[in-house]
Amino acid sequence: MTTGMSTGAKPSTAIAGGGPSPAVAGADDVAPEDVASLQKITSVYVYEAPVRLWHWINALAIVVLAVTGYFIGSPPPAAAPGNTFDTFWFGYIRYAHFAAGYVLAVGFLGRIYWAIVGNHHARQLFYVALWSKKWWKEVLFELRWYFFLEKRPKKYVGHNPLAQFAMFFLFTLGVTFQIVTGFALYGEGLGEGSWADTLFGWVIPLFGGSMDVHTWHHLGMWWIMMFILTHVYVAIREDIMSRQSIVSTMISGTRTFKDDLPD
């Protein structure tokens, strides 16, 4: 009897260098080629748990507001017989709305708080880099990969310049116009001299009066609805197209390349 080995007992992989495979689940299928690939894998931590929690709570409030701001300006019929008064169903709606702005209005500005006192990348929500010609042509090369004019992508850590240039001058400056004409249309339901009406009363003159309010406010809905849309489909387009993490790295907060190969 052979001592030493157990019987049954199969090979580790060994990996380039002579050592052994690193454990991975089905170790014993797992080919020299897929070890290989394995070795390749880098991961870089880049969206801290702050931004990560802050994104999902956000695009949470984005949509209640969209839903229920729609119905704001389009209400449907009652949804049930009797006094309005005593189903309350639009007062719901408009509980729901303001509750949600609260919570937008709110993370947005720990979410300024953060881009100072967080990493780098905490910081490529709100600025843009429009007088670097070096941004600008990454920003092209981006729009030709976007169209299928470019056959290998670019690999990013952060935002890549296009997706930054997106997120600035949609999001943040929408949100940014959402918060402002949502509190003083709110300031008008609290009364004046309310805390929203001293903070956001002169937006309404500004504008030439509540209904000029009301129509940019909605517009602005839609500005938001298109970004999320566009947002949604690139980041699942590039999940699978491009050469990094897109959709784990919001909840894991790392970014994992599929290659070692250089920009």
Given for the second form:
Amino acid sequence: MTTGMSTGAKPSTAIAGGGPSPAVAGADDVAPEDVASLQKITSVYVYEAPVRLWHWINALAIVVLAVTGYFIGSPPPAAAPGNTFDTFWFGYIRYAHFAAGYVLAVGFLGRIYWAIVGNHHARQLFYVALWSKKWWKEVLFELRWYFFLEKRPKKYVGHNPLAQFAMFFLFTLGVTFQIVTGFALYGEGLGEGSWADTLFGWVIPLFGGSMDVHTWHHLGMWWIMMFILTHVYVAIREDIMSRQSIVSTMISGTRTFKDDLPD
Amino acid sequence: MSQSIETFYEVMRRQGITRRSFLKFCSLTAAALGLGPAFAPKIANAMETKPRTPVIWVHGLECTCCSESFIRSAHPLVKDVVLSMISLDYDDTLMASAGHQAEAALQETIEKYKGNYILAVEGNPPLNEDGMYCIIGGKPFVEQLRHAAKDAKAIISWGACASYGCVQAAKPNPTRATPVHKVITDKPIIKVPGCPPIAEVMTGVITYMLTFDRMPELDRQGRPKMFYGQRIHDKCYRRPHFDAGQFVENWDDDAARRGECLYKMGCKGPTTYNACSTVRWNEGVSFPIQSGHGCIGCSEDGFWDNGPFYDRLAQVKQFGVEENADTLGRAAAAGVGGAIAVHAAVSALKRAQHKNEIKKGSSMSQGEE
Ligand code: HEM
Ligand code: HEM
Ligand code: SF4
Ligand code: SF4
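Having looked at the form predicted alone, could you now put up the form predicted together with protoporphyrin IX containing FE?
Time for the whole complex; same chain goes first.
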């Protein structure tokens, strides 16, 4: 359910426009094109505080997980020789990975909770409306926009349908996969009968053996990397090119529209 | 059950084993099984009163390394196990008879001990071409296996072959070599993986079953917990170097001489469940890592397909190429990154064009067609 302006969210008028506006009337460098492009700017409160807080904590946790995870697979040059009780270099890398893993998992559970109690934009991360014709039409439209086939983008209060698609398949499924395989591996360290082994130990034989889980967990990292690359690019690009605020929305929570055209 | 079968103790005494060494054997076995001294009398009592259990040992596609390991067991002396403790009624490798005589012995044992014998399987049956890749006594091995399994009390899958398939089941597995539990699905199966399994682990498992008349406690994959409950890495004496980040980077570097961690040389200890770092090999003399070579993960499912042995990251074969996860990931990231760069360039161009149009007044409001 992607929301255009029609879904009943109450836009609040930021600047009253129309006609020679008082907002620019006094400015002495006002040019005709400034006046021509002058429109009503409206904004909607979209992302509630817990979603925004989660977004940035989650992003940080994933950066830590990706860096430390990469080093777990390919350790940095060996530490200098010496007493092993003086050094815990690789131990700290793994420790940071596990700590960030907990942050990611607990945060994700919290985010699921917020999907239930929060506003309807908070639910977009957890489903895609594959059954809805309208949704597919909008995906097609977004694809055309990204392939430069549409001159003017549509407005969205929440995520656009293509973004929602990428978030669900690359992010939500990817992170779920990483949490399940990650805690299965973690359970091997905690030992048989530990909570992680009891909850996730079944994952190991499912993949064959421990090494297979390592490999898939490692590939999972690159899966999420694909998301991050496109996500950050698109967030910045849309911030510039779309008809609404993007990056600041994930900070302030309000979506500001740059024009008041009906669609 | 046939009353004529002697107890283990009777056989042992007949073999000339003194009561003193019998009791010593019982306490050593209790220790090997991690049972504590209190169990020694229990083992002794069981051996004194219980009739020995018949074992049928069959061989499919295999290299006989399991048998080789088994007969090198130092404790309990394999002599005791083979000749006294169990009555190894059929083993076409170890037994004296051969050919039709041997097959007759197998049939006789199955009939005589219906429902009471243990079937030990070394190797596995290939299923392609109706099992023709492994013929025993003129028939596909898979038929012998099914036949012998039908009346068995329990099955022991010796080694990586019987447990997981091992080298003959490595991709592309031309003969469709199949582990025992995928062919026999209606019997309790104990997996004792390894290529080969450690001798003391093999005899320990058998001793446990004969003494307590039940299977040892098994983990999710059907391996005895007492020997396969932990990874090589969990009890490796080089583990402090791992945590410190002190790694061997070359086979001939100083770190190798100092005995540091072999993780970067592809050691599979962190992903391998076995008792090598505790029980060790050859009467506890050493084990691969102690000799300076990483673990190759021989007791893990599919270890041949998780190579190379000397790289930390396994090759991924699922996508039609043989590269490790990082090489694949970097290629994909470069692809996506390149696409993003091109897309960003086109976007910037379009935007500049668009702004120009607005400036020229050809369009009165932003973004209108
Ligand atoms: C976005 C999330 C995550 C990423 C990108 C990530 C990445 C990685 C990578 C690349 C590895 C190295 C795999 C290898 O080649 O052996 C790894 C290992 C591991 N990860 Fe994660 N991981 C994530 C989440 C988690 C979570 C939630 C946990 C749970 C605590 C976790 C626990 C582990 C464990 C236990 C290992 C194995 C460490 C070892 O063998 O020393 N990971 N991770
Ligand atoms: C590891 C890095 C990151 C991850 C995993 C990540 C993940 C996500 C996810 C899952 C959402 C959906 C939020 C929801 O519906 O609850 C989201 C939204 C968003 N993210 Fe990120 N993010 C990351 C980094 C960033 C960065 C660096 C930026 C800023 C450039 C950013 C900007 C945004 C914005 C603006 C949105 C809202 C999109 C909209 O307005 O519809 N993210 N992100
Ligand atoms: S040598 Fe192998 S098993 Fe031992 S600590 Fe290093 S990685 Fe682990
Ligand atoms: S150290 Fe590893 S590869 Fe070597 S015998 Fe033990 S389990 Fe097999």
